[in-house]
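Just one chain follows, in the form predicted on its own, and it is written as structure tokens.
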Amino acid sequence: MRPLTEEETKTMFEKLSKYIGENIKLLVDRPDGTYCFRLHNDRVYYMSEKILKLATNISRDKLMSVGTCFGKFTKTKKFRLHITALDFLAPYAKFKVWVKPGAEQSFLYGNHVLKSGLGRITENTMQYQGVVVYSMADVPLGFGVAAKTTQECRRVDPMSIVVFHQADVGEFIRNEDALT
């Protein structure tokens, strides 16, 4: 387990800023202690420094994971967020989308959000902006990318895609072997 390089940190923070903006500072400088990001087997983990110190007692080849997996770097050095980061993205999300109860299951099976399933959307959401998807009961279901602006969502036909699916909590069941 090692600290991220400047390039890796920049790539990861650019991806996170699509979803939570300048609230990234709140992830690192928390009132309950200092938290950090570490890289292990191309995956980025988020943990407190106390946990980090305890993890140094375990050899790298024996260590499976530590902390919360935020995502992984692909072979082309792009950063991909995992669903395990949702608990940290949801409270700080700048742009949110709420889906109707009938569209929840479709989203949880990995489908995009259609206009017919859109309940609400944060005002002034830009196209290709990262959004956190909620149920109408304010339960975070996953995250995605806005396919249309807020204004375009008002006048498109009901079968148009308004949010591109990125990750959802249904992945815990569908891909449980791949998530670490």
Second form
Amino acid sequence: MRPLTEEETKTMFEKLSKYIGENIKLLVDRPDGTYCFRLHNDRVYYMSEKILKLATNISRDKLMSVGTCFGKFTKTKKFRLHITALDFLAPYAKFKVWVKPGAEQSFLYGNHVLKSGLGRITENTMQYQGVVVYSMADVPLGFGVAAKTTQECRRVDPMSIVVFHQADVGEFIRNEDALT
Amino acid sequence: MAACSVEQLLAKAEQEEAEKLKSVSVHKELDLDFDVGNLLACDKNRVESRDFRQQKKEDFLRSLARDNTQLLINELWKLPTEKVEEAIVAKLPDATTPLPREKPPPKPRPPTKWEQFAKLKGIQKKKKTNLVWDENAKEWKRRWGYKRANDDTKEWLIEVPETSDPNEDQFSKRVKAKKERVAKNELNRLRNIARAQKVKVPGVGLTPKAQQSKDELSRAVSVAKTSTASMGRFQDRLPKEKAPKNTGKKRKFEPLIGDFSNEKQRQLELLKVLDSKKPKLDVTKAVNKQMREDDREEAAAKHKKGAGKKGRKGNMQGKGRGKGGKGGKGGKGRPGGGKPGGGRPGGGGGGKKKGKPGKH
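Which structure goes with the form predicted in complex with the partner chain, now that we have seen the form predicted on its own?
Following is the full complex, with the preceding chain placed first.
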């Protein structure tokens, strides 16, 4: 485990800012304690200082996970968000998409959101903007990337993709062994 | 009866004795070919298959081997013998049968650099006599090595050349020159070995060269500095020495549990920088906003028309206008967008634009 380098921090923040914009500040500077990002096994974990100090008792090869995994760095040094980060992305999300109850399951099985399943969408959403996907009951289901702007969404036919799937809570079951 | 029996017994005993000790002379139809140098005898006589079958096979082979060995030993006895330490020894002649080697013959040593050059130039080795006349000692001495003739290391006086520094020690100069020659020779020897084995010629540090570039010198310096027991950790630096270039960079990370407030500060600063790099005016966003406004206005105009025809939904009209006013507030690019009078020409322009972003 080690702190992120300048470059890694930048890569991660750039990815996070696609979903929560300048709200990253709220993750970095929290009133309820000191929280930090740490890299372990190419994965970024977000944890409190207290947890970090406790985790130092565990040897590096034995440590599976600590705090919340935000995502991982690929071999080409890109950052991929994991579904585990949803708890921290959802409250601060700037752009949201609500899916109809009928399309919920399809999304949770890893499919893209079609126009027919689109319930609501935040105004002013740009193309390729990172969005958090909610059910109509305001339960966060995952996140993705807007395939169309809000304007275009109104015009496209019902079977066209509106939100590209990136991660959903169904992964907790589907991908249980890989998630940490 | 008794005498008879004694004679018979004697005769029988003699016969047994004779059978035990077989004759030294063996008769063969064809003489054997001998190669005494290899202790080899070749029997060219045919083996009678009838005999072979009639007798027991093992016994037949054994007697044949015995006879032939006897012949070979007879041949050995013909050689001149001598007595060495109570044992009779025969001197074997050279072998006549050529035997194949177990291993392939060794390859010739690849020529050294000098040998290649000499062959190219047609230089041939000249044999020098081993002994030369020593003028001082008035005797013949070896040309090289210990107690050599005209030994220049044993001189008690050396003339200082006019061109050289008078304070220079000519004796130590000679010793040093000799050492350098030996070192150079050793290096060339190693290089020849390396070339023969097709290994890359080692070139660490300063290899002797006619002219060394600045780069090579600096690299040699850095190599020399780190060639201590402590990897150059305690080597002093020269006053104006620069750090060695092209050396590996070591990754260095912050401590795991370090200064948290500092870490936070750095991250916040990074965020500020990231924020400042974002363009203030997002073109797509602005265009989208414009499009949305146009949509609203169009809808409002429709409502207006519908209201005019049917004389209904007066409230809705008011609502639509109110919304348009809101949008106008947000759209900085178009002042007075909410006003019905000013909205008209602007709306027309917007309609033109509308087609373009839609394609994108």
